[in-house]
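Shown here is one chain on its own, the form predicted on its own, set out as structure tokens.
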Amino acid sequence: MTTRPSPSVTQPTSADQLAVRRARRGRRVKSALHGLGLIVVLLCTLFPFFWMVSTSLKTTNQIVAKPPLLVFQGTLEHYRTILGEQYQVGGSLVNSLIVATSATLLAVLLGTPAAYALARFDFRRKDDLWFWFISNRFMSPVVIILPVYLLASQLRLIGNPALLIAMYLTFSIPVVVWICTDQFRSIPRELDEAAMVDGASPGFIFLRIALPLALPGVVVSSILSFIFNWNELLFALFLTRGDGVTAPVRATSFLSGYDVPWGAIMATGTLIVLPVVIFSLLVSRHLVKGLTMGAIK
């Protein structure tokens, strides 16, 4: 005896799973597209990196070997140069890691009342001083770095750390500004009013309510600010001398002459690189939260 199925289900017609069986397989051809973009794009980002670290852990026998060497005993031989009289790596390190550091703090402590006070606060050419901060970052370097060095060889200001935490200012304070704005404008002003309302004074709520709420877009401006003060090459160049030189300068110092010392330059590029990415992976969290925190009201 034959079954029939129910008039009253709809079996699939051949067409139907035909259609089915393409979007299973566009979504599959779609996905290892996918996944091979992302292998593509972490190769190219990562290799350089590898390069770099291998080169600085092979002798110079090896570095000059053809075919290039990918399996190899690593050395310590360019790092325990580098940071030796010769060099002097380390105290270039720590000149940045002193500039950089001092001119991130000054930066959050003068830029987040500002930020502040642009997202809360209405005055007059309260435009225009916006633009001015976005405009500072706007501009090259390159373009005011010949004034600022005959005006501080006048001063006699040319080594000292100082002027170059002061021109790293000029460059942090907009970065710092521009991302802790957006933080404030997305903090409900009924907080304020609340607080108002209970006699708070505008220090108060600055402090004890704004500032903590927009903390990740405070981390976030800190970060951004002391990896471009960490890597900024063209003012620690021009201002700097001597001692008081600063990590990417000293690693300028070693291109001269025709004798390329590249286990030297790849030890000293390992060392400025690693503390940045260490620094970036601890705070990749709230890296990512403060820059989306503007994003979905």
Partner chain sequence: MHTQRRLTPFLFLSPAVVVLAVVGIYPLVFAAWVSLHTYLLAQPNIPRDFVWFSNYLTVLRDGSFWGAIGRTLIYLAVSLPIQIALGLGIALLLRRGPWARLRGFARVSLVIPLAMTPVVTGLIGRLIFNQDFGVVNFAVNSVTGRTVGIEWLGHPTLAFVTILLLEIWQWTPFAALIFLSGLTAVPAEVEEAATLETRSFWAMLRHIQLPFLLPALTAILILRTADILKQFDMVYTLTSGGPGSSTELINLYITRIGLRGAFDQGVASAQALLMLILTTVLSRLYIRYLYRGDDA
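Requested next: the structure of the form predicted in complex with its partner chain (the form predicted on its own having been shown above).
Partners and other molecules have been left off, which leaves just the chain.
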């Protein structure tokens, strides 16, 4: 066994001391690997996002440069282009904001009373009703887009933002019902019962007692529902047109043609994603809670 000279400590004499050293070295290696793993995770999650933003700030020549450029003189020309007459991304972002916000508000307005009833009252076939709400979360939108497209074209509703908002309720209401039913269940029943003894009406109890206490669930489900609405493509692709298209639809429309305007596409992508990413990072604790609340009981 080799020993190493050490200026401060006398040479290890016992097997115990050697074992301690080895353990210490092992721990250092483990810790280094742990850090390396974390850095890999961090780089992998951030890279595509970073690459989109940096591409949106490159000139067209810099985008196709070989090797790819990490350091470059930035330009905002693509942002000017997409917000101009030709691409009209600004208008589509406004459309997305209107549709996503309206659908979220409506889902909360309709979903919270339903969730309250499912959590608090006993009635026949309650489980089936709960299951029906939740199963809408699992339904593929492709199943209803076909008939809705036909019905809407007969009624000349295609392009009407109200139609898109209504369709977004098919998945927003289930999200709200799912998360808020859980939330209402976690509030002690005694609070409701005490108010009822005092003669408060169910509506009053819901609005003034239960809803404020369930606010975390309402916030979480609104955040999730807004993100789903904002990101949605399939319904918007077939149910909006012209000036009424949402931002994701607008982003897909640049791909046709021989010369792909990469800068414009990545600038549009950045404008779609950046607000949601910043918002999600700010509320990441809520977001994670929402994802797990609906999932783990």
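All values reported here derive from a predicted model rather than from experimental measurement. Rigid core: the largest C-alpha set superposing within 1.5 Å between the two forms. Residue numbers count along the first chain shown, from 1.
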State yes or no: after fitting on the rigid core, is the Cα displacement of H34 between these two forms at least 2 Å? yes
